[in-house]
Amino acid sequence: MHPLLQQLGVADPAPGLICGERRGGSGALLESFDPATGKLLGRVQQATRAEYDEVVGRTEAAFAKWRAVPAPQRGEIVRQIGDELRRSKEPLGRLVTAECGKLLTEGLGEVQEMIDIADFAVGLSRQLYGLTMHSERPSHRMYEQWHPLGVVGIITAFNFPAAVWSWNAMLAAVCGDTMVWKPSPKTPLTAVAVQQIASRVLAKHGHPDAMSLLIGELADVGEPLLDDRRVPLVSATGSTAMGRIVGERVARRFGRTLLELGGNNAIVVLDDADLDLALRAIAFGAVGTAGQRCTTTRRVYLQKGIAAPLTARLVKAYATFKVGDPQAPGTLVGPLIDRAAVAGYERALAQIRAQGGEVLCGAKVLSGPGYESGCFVAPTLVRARHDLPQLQHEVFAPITYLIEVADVDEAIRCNNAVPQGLSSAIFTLNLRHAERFLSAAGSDCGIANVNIGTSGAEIGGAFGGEKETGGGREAGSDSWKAYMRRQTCTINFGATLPLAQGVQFEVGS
């Protein structure tokens, strides 16, 4: 067994079903590999279709008890989950790195993000505010209040195998919901470790079934979750193609969805920008998590005056990036998640070349000592026209396009000229240009930044995008409302029954 799994108390095979004291499915074994080495990390015993029904039933039953707990007390339990994550930060961060291949600093940062959102949720547990409105009718009072929804289905992707669950789970928990988690089959061990941490705390407080984990085949777990009327909300993170399926199937039963889908993010660099800042932001945005973030910088629009010098600096910087073991000091680029992702990288490069894109550096699969897993690729810069067809498509790999523009107006048009709308940024020292980018006529993305990159959002602000990114919002701000139902209440404390809008309706005694 891998030492990290032992340290985190994960058995071999790991239980792909965790619901209270119920541990371990009876389905097929799922193997998890380290993308950096190709070595087997561990196996997970998956859940069957019958076990899916059992777990959702138990989680639904747990909702009746959990919703009756006062919200601040639910917040206290979430605080204790956060404390358990603090104690497990080092081994859990290393497990994230080992299983999904991101740099160790990113793996540790992901666990810190879980801790931060737990802290945020604790404060939120005392702030689930409604509104009080004046009634047009005498001796009447109106107000709005919020109630929990029920069982929330959480579907997460491999690139943030723990943090995205926490964005949903911590907020949903203080709102009074219970939840069922279906993680990516590419990173199941991280999910098992995280769920066990949460389950220990919940069991201590008498709510063992409030958070459940189900790892299983699409037909056994994924599809039933979309069609299950016991699950009023499904929060799904993944590709736009996946989101279309999730959105349509859940809507068919009038369920709700919270969709965090593809990003095709752009940075605009104007002639008056601080180029040192811009270079650092582009570099991290483009190659962080080996280009496998939904907020990865994929398009860079350079104003004419700085296009040539900044391009030269980027090419020079890319030549210094150390690609290799994500746990080794000095590494800036780890592996792609698997060889299927590498094949996608190669297909995209073939399309780029066929469409007239000019490869400036990179564009190769790495081999030799240290690259035996076959999952390492060279970060790639491409000089492109704004009408290159491949610009419309997100490729989950470190491929970055450099496109020259005349001015801020052309840059904004190009930024908005893709189907996705997650994150965007502009580098400028001109206040007018910055405010233009942030205005209603500027970036059409859910996230718009000035003088910082597209990647690395804080949990205090609502996270999500527009258009084919799905329109959902998670984490900070008032995102908690997605996990609750609104109720409008009117109280008549008078002795008569006046009707709204002056309607008269007299009934004889």
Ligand code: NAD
Second form
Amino acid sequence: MHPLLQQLGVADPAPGLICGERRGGSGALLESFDPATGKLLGRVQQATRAEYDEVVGRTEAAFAKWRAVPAPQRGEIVRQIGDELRRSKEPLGRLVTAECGKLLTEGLGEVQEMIDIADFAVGLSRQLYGLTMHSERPSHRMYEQWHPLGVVGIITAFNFPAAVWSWNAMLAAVCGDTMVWKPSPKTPLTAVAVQQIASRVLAKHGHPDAMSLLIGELADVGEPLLDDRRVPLVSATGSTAMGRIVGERVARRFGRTLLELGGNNAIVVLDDADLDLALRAIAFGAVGTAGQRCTTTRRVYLQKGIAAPLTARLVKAYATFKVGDPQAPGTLVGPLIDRAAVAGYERALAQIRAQGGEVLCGAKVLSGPGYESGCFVAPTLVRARHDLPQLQHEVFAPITYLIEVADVDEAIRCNNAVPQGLSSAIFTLNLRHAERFLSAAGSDCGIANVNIGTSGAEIGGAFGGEKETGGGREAGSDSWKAYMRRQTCTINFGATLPLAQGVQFEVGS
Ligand code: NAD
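Would you mind generating the form predicted in complex with the ligand now that we have the form predicted alone?
Whole complex next, starting from this chain.
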């Protein structure tokens, strides 16, 4: 058994079903591989369709009890989950790295993000505020209050195998919801390790079934969530193609969705930018997590005065990037998640070449010692025209387009000229240009930064994007409202029954 799994108390095979003391799964075995080495990390015994029904039933039953716990007490339980995550940060961070291939510093950072959102949720548990309004009727009081929704279905992507669950779970828990987690089949062991930590804390407090985990075939545990009226909210993170299916299916039963989908993010660099800052931000945004972040920088718009020198500096910098073992110090680029992702990278490059894009560096699958898994690719820079058709698509790999633009107006037009709307950034020292980018006529994305790259968001802000990114918001600010239902209450403490808008309706007694 892998030592990390042993350290985290994950059995072999790991349970694909965790709901309180109920552990198991009687479906087929799912194998999970380390994309850096190609070696088997562990196996999961998946859940069946019947087990899906059982778990959703138990989680629904747990809701009645969980919602009755005062929110600050729910916050205290979340605080203890955060503490357990602190204690397990090192092995859990290493497991994230082993299973999804991100650098060790990013794996540890992902667990830190879980701890941060737990802390945020603890404070939030005392701040689920509603407004009060002045009634137009005498001796009346109006206010709104927020109630929990019920069972939340959480579908997560492989590239943040732990943090995305926590963004949803920590908030949903203090809001009084119970939840069922369906993680990516590419990173199931991380999910088992995380769920076990949360379940231990919940069991100690008498709420074992409040958070549950289901790993199984899509037809058994993913798609049933979409049609299940016991699940009022489905929060789904992943590709736009997946989100389109989830959005349509859940809407058909008037369920709610929170969609966090694909990005196609741009950095604009103007002539007056601090180029040292821009260079670092582009490099981290483009090749961090091997280009497998929803916020990865895919397009870079360079104003013509700095286009040639910054391009030359980027090409030089790319030549120094160490691609390899994500656990090793000094590595900047780890593997792609699997060979299918490598095939996607190759297909995209063929398209780019056919459409007239000029490859400046990279553009190859790496082989030889250290690259035996077949999942390593060279970070790639492409010089392109703004109308290259391939620019419209998110390819989950380190391919970055450099595109020359005349001025800030053209840069904003180009930034917005894709179907996705997640993250965007401008590098400029000119206040007018910066504010123009942030204005209503500027970037159309959910995230717009100045002199900071597109990736690496903090949990305190609401995270999410517009257009085909799905419109959802998670994590900070008032994102918690997505996990609750709003109720408007009017109380008449007078002796008459006046009607709003002065309507008269006299009933003889
Ligand atoms: P994916 O769409 O292949 O899978 C995501 C999840 O959806 C997985 O758990 C998968 O099993 C599930 N799924 C797929 N089809 C489903 C269906 N019909 N019904 C129910 N569940 C279904 O995505 P991926 O390859 O794991 O992740 C990469 C994608 O996720 C990229 O597009 C990336 O931009 C996006 N992403 C977005 C955000 C964000 O916050 N906007 C964050 C992380 C990743």
